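As structure tokens, one chain now follows by itself in the form predicted on its own.
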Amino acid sequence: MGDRLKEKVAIVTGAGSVGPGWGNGKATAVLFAREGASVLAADINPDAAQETAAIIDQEGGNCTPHEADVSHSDEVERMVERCLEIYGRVDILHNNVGIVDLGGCVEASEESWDRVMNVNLKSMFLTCKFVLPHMERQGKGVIVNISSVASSRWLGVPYVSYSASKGAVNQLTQSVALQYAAKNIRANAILPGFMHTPMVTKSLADFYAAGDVEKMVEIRDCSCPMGKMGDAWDVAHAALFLASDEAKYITGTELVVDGGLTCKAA
């Protein structure tokens, strides 16, 4: 156990994984706890949140699982209230919830567009809405939002709603960062590139290789300058840095974690 987040309290949304293995939120919640934070692990799937909490508990950390659909205002408000009831404060808000629906403007339905925007973008607006007043009263706080290199690059996958939502996340992050900079509240975004996580496997295997996961991994690995995709721990360690006091003079930034992919696609 480390102490980079000693005595901090963190809300991690999307703290479970959609399938076997390590998703970004699950890895981040565990890493935050390993570094001394008390974690409220929120997920729409209560079993996934409980799985993450169990890992943290087994390692001697402090975690409370919480079921929440963060695209709904009342559930976000209750999530924040529960964190305050249990831990008394919110030092770190880590917004990790995100989904992918395939399709360009013609192929995607209006319902799909609205769903992706609600989950990927509205959720971050809502969590900020209910967390920021408490951070302001505390006199400090950190927000880390998960975006994507798809926010600024065409990556060969037609998911217009995903790309648009992540572009908006970048601007939401900068707006919060500048509005609250003088109040000692930082906000930054992480832009992962091609990652090997359960969500990617679930969402994109059919597009890349007709459901052949091994072939999809091979194709995506070959697209990366380093010869392989990153994993959830690469994102988690970036989140840990931005959440820690080591990044106390960093706000409004977009931290790319992509093994050089965006350099190649520039």
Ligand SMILES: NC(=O)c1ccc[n+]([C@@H]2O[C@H](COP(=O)([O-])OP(=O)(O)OC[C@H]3O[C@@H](n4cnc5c(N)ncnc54)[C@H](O)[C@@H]3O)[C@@H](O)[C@H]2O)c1
Given for the second form:
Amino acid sequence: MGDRLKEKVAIVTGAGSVGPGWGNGKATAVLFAREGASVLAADINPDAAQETAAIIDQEGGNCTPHEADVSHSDEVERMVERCLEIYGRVDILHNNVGIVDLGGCVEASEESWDRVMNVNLKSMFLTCKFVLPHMERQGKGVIVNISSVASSRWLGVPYVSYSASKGAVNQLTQSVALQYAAKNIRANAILPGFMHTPMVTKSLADFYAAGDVEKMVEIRDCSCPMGKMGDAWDVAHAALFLASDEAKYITGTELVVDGGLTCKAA
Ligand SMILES: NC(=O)c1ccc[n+]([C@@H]2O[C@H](COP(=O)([O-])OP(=O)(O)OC[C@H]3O[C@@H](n4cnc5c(N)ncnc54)[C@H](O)[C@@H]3O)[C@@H](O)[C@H]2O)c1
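Target state, the form predicted in complex with this ligand; input state, the form predicted on its own:
So here's everything in the complex, that chain up top.
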């Protein structure tokens, strides 16, 4: 166990994974706990949150699983209250939840647009709404928002709601960072590139390779400058740095974790 987040309390949203293996939020929750944080692992899927909590528990860390749909105001308010009841404070808010729905403006339904915006963007507005007053009272806090390189680049996949929601996440991050900079509350975004996580396996195999997961992995690996996709731990380590005091003078920034993908597409 390390001590980079010793005595800190973190809320990680989407701390489970939509399938076997490591999603970004799951890896981040486990890494935060390995570095000494107490973690409230929130997920819409209680079994997924429980699985992450069990891993942390087995490793000797401290984690409470919590079921919440972070696109709903009352559930977010309850999530923050639960964290305060159990741990007494919130030092780190890690906004990891994000979903993908394929389609451009013509193909995607209005309902799909609203759903992606609610889950990817409104959720971060809501978590900030309920966490910031406590961070302000504490005189300190850190927010890490998971965006995507799709927020600023066309990546060959038509998912207009996803790209637009992530672009807005970048701006939400800057707005929070600047409004709260003088109050010792930092906010930064991480922009992952092509990462090999369960969400990709579940949501994008049809688009890339008619459902053939191996083929999809091959295609995505080939398009990365380093010859392969990143993984959830790459995102988790970036989040750990931004959440730790090592990043105490970093706020309002966008940390790209993409193996050079955006340079290639520049
Ligand atoms: N995988 C990639 O290539 C990639 C690239 C760029 C950005 N990202 C971003 O990383 C984040 C995590 O992605 P991942 O690939 O690890 O996903 P994942 O699907 O493995 O994990 C996401 C978790 O969020 C949970 N979740 C979904 N909707 C929720 C809701 N409304 N409330 C609470 N929990 C909810 C799911 O149950 C799941 O456990 C997302 O924001 C995604 O946009 C991923």
